[in-house]
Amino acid sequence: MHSASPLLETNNLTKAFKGLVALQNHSMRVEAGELIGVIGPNGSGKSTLFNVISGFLAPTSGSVQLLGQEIGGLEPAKIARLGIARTFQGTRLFKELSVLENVRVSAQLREPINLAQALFGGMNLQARAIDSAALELLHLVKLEKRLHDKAGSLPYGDQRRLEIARALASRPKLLMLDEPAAGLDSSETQALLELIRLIRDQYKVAVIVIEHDMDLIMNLCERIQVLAYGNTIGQGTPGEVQANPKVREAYLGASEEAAA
């Protein structure tokens, strides 16, 4: 049963770049704690959707609401403070900073040090609290033994996990993962699937995943939305999406009748 106010809701969300409509009349409803997948061929509008929700692009029209509050067009930092965190297709770590420092940076976004704390001794207490939270997250992603290594020195799979820890450090209500399995081998992908489930269960966050790895999406997500040319062409459970003829056509490049 859906709650009266979903965690995230988009209504008729559109993003156009001059003559190109990258996302058209998109609508989505995400409840607290859900695992949602967004799939589609290259150029279907997936990353545009993430960029509009997270504030890196302003919508051309339509609505994006977080717990009933309109957030469309707000700056990314403001949206992050309200409770949305994301990762990117390519890692965007501070590669010259340590693993621990990368997570600290994100934690301080949610816990900024103010003048009163600095004057009356609260800064040390807050710093210890931030470090404690960061260490917990790095243990979660199995990087606790590499705290002081530079982020840029980590293997690619470890950098992916560090990005997830950094996103979680802002204590989001919604975590958006943009192709988290890209570049990972099969064992790393399986570990990622288990990590995302653990994050949802342990931290009670909703997760939206963009991914081309269909095995991961079908085994991980409770609901899936399919985009093509900026439009939603199917949505439902993994089984419903797999059986949808429009989805099959988008991926196979021909209708089932033509293929027959």
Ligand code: ADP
Contents of the next structure:
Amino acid sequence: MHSASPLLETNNLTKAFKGLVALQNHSMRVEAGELIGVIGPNGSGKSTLFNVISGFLAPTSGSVQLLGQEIGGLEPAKIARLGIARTFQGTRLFKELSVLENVRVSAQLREPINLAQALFGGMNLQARAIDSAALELLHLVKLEKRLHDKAGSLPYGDQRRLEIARALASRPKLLMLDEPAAGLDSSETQALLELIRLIRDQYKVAVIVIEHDMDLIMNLCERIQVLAYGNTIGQGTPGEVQANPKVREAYLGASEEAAA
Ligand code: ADP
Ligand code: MG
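Return the structure block for the form predicted in complex with adenosine-5'-diphosphate; the form predicted on its own was the one displayed.
Every chain and every other molecule in the complex is listed next, the one we just looked at coming first.
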């Protein structure tokens, strides 16, 4: 049988900080266009996984491959150019720049143009192309009316959607969202779920979402992986994960207790 390389594959991926093993023998396969969830209690290694895949941390051992190419330990900018974009827990926008400028800065990662030109005009054809792509993305995240507002002046929910537009501006094959619903109310969370689906359908990108919001994870994701203390304690469809006794004990049970 012909077996093409998956979009993303980790194998025995481990990240240790001095004595602490934050991520241990992690393995996952993500195919083009899949919607994947990663859940687990605080400190279970979820953000560390994103940091290693996106190059913000070098793996201690094991491999990360994008379309069959080893990317573990490459610079973040290089990995971004190869097709992986991510957002961070909390926002990392350029708060003093406008909404449009925030997206331009990211777009020019993919199509290097003079940064000053990108920010302050003097538009050539390439810059115009970047702007039309940026406008399309800002329309997608419903920020087309806020183009010239400072990013830092937007309500929190808008800032989170701007972060997603900014991540998409590098035209990724894989988008990784770290707790995108944190701080959002339930109607904003529902809108976020629909936005993530639309992004997958429209841009054919695979999305990996780290979230504590179980409704979002269970309704959005096709497959879910569960981490605890750096180990993978379960994975499967939403139904399989919810029925998994280990998962219930380590995570769902714990959050039910916390909720009670
Ligand atoms: P999660 O995102 O699941 O809440 P993290 O991946 O942020 O968990 O953290 C996993 C563990 O690794 C935690 O114990 C955390 O304190 C530790 N850790 C994360 N990043 C670092 C770092 N840069 N240096 C040292 N320890 C870290
Ligand atoms: Mg985290």
